[in-house]
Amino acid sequence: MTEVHVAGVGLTHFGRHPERTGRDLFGEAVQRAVTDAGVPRDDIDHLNYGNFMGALAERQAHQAPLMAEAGGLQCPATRYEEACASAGVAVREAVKSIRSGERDVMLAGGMERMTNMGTAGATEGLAIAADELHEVHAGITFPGAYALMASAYFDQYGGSRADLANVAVKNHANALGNEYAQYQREITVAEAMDSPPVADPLHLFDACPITDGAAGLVLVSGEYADEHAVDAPVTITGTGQGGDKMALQDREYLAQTPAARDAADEAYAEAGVKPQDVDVAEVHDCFTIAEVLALEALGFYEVGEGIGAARRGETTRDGDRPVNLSGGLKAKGHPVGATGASQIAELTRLLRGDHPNSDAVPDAEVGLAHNAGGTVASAVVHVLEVAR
């Protein structure tokens, strides 16, 4: 089985871009990725593109060929939709295509425009990732759904709002030097605790922002990298995907995410590594409680023990295993169709040593990206490694 190298990464600034179209954003991400890779565009065999709600935000369906055109690519293109895990799935399918020998060079990425919909419009648009019949009709939104998961966690395992506030403070601190991050400012635990309530026990600073942005990755086979002398030291050595029941009331657990656990188990097995081998991770912290659930599902902590990780300093930039050095979804931003690819772009930069926070993990060899859809009814995990 051939190796899959991350030859190039490209990101736009994540934030509010009301003056720009989706194709404009994705074209920029592709340009940056191709330049970073040094690979001719004509060598790209296929575009795997993630997008969730472009039909609502821009009244534009059938986006994949349009985005190939925006990126200057002369190749077929396929759109992947798995809610907030859309780009993660797009990357996973690209990895599988290259490993199988079907493709040699692929562009995998995603884009989302959200801020043009306003807060109410974006919240309503995001809600279509929940169960329309049994959740949305009952009035559930994603802040409400994650509040139910946080309440269940507190009831079963303990923890407090202060523990969650420490997750937010950590990720805002990590975003300070990241030029692509939406919120490049520090917050305090007191500010997070005093922010307006959204859905008890979650407050405003427990939630990620509404974001516009795009991300792209150029992935190449080991044979192509060798033949064309592509400098691509980071490889994707493991990929996994898991699923769970869509509606929260149908699940066995409210305070655990077995879809992420299953995806991680598959990715670890492929890569031949264990949770304790992971030096740095980017996890799907759409809400602060989501980071806690991810840490436990990925095997970094036993169930019920991840809640205090940020407060204890174990996942901060100077901790034993830094988590979300990019700022995470919480501070870097969350353009949902792009997030899975952006996590791998940030990890690649961290492992290569050209990320503003690479000095926090100078000897890191193994990174992990965790991307989730909805309330983790779907999850994708990738393991990245770099030779030192």
Given for the second form:
There are 2 protein chains.
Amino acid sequence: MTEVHVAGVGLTHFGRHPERTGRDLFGEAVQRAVTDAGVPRDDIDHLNYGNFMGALAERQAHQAPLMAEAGGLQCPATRYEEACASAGVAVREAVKSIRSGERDVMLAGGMERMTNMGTAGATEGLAIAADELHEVHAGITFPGAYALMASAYFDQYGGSRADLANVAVKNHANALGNEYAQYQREITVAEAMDSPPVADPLHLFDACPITDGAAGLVLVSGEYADEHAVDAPVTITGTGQGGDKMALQDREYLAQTPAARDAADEAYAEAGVKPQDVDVAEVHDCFTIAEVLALEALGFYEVGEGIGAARRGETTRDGDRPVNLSGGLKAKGHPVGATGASQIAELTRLLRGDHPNSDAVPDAEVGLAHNAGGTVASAVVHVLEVAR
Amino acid sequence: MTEVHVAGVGLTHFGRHPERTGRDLFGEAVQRAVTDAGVPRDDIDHLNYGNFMGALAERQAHQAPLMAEAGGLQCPATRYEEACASAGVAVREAVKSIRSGERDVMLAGGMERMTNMGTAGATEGLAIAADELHEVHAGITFPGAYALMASAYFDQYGGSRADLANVAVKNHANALGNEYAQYQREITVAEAMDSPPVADPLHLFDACPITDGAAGLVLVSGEYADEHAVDAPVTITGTGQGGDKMALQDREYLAQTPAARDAADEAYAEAGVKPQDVDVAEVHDCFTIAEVLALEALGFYEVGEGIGAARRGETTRDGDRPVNLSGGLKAKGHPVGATGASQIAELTRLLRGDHPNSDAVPDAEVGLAHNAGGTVASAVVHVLEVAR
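Moving on from the form predicted on its own, please list the structure of the form predicted in complex with a further copy of the same chain.
Time for the whole complex; same chain goes first.
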């Protein structure tokens, strides 16, 4: 089976870009990815593109050919939509395409514009990732849904708002040196605790922001890398996907995310690694509780044990296994359709040693990206490795 | 390379279904496809699902896991969106997945609800498949865009409104016996000519209707078919995809669709067949002119020669190569996200001999499906074969 290498990564700044179109943002990400890869643009066989709610944000669907054009790509293009895991599935199917020999060089990425919708508009827009008939119709939005999950967690396993605040503080600290991050500033536990309530027990600083941004990856086969002497030390060795019932009410557990566990199990098996082999991870912390649930689903902690990880310093940059060194969705930002690719871009830089936070993981060999859709009704996990 | 067989097909009635949800429609299509295939539902590895504008029509994105649930599938699911070619790309990537050995049994299909938006609402919704900044912003909708293409065709190559009316008459005649078709009634050339103008030179009867509906296919590998003695005589032997500039203004020719030509060339090469080998075709006749452009892009006619095909009786059910025996988008209906899979379902039945119009092509060995997005900024072509 062909190996899949990350030959190049490209990110835009994540934040408010009211003056820029989606095609402008994605074009920049492609330009940077192609430059980073040093691969001729014309060698790209196909674009796998993730976008979630362009139909609402820009009245623009059918974005795949448009984004190929914006990126100067002369190849067919396909859009993937899996809520907040849109870019995750775009990358996953690209990995499978290259592995199988169907394609040699691919651009996988995504883009989202959200800030032009305003916070209330974006929150309403995001709600289309939940079950319209049985959740949204009853008044639920994502802050409310994750608040239910957090409440259930506290009830079943314990933990406190302060534990969650430590997750936010950690991720803000990590974003400090990341030029692409939306929030490059530190916060304190007290600030997080005192931030306005959104949906009990979650407060404002438990939530990721509304973000515009784009991300792109150039992925190449091992054969292509060899033939063209492409410098691409990072390999995607595992990919996994899981699914779950869409509505929270239909699930057995509110405070567990089996779709992510299934995705991780598949990715670990493919890569031949175990949870304890993972040196550094980017996980889908759309809310602080989501990071906790991810740590447990990924097998880093037993169920009920992940809540204290940030507080105990185990997932901080000086901890044994740093999580969200990019700043995570919480502080780097969460342009929905770009996030899954952005996580892999950040991990690639961390493993290559050219990320501002690479010094926290100088010996890291195995990285993991965890990207989730909705209340983890879908999840995608990738394992990345670098030879040292 | 593994062969890909169509083991089962499932369609809902295409038409107005105001009382039914999208999940209800897709669940029915899956049920029928699984029953037709005789394959245990639990053997399905993955759902590839096409949908175009659920964000507008039902305020529901993230439909893939929801539709897996509606279909009783215990597998991960991925949504594809490529405007009116959404199901086409969903099927195409499923074919590639099975071929490569990554997956053995897949459900590929799609669904669209549109009639609840009303004709004006749906027309505005459909416009998100065009370039929002440079086309829609200037007031163009798809009837207008295809009218420009028809005008350019008439200017460059000749032809008349009566030629286009013959396409509509042919496709309505074909839909007569199709229980799934939205319009099961004949029309005359005079009726088509006298129908109200929409965008000169296109009149109402040149346009496909607004439709609710769903389609599903069970696709299996040759190995799986052999091991489980699945009766699946139809094989997908070629798949191709092409892309073009999104906006008409950026293209070299208004009256040609090179994305479809590229897709066809790729599919023909894979299947090892030539245009003249195709016995029966389903093409994307969202407007009558679109069928003409398709016939030429597929190599059935030279550029400028396809316009008279229906009038001359070459593409009618008694002609040498019947086109749109299902009734086509024009008369069978066009639930956008389902259409690409519906075409392959119809072709499969035609080739297996269990379609009401199978008697028109009793010896057919090679079928072709042509599915297009927008003004053919994207196109997907599949070649199907049956051994006789």
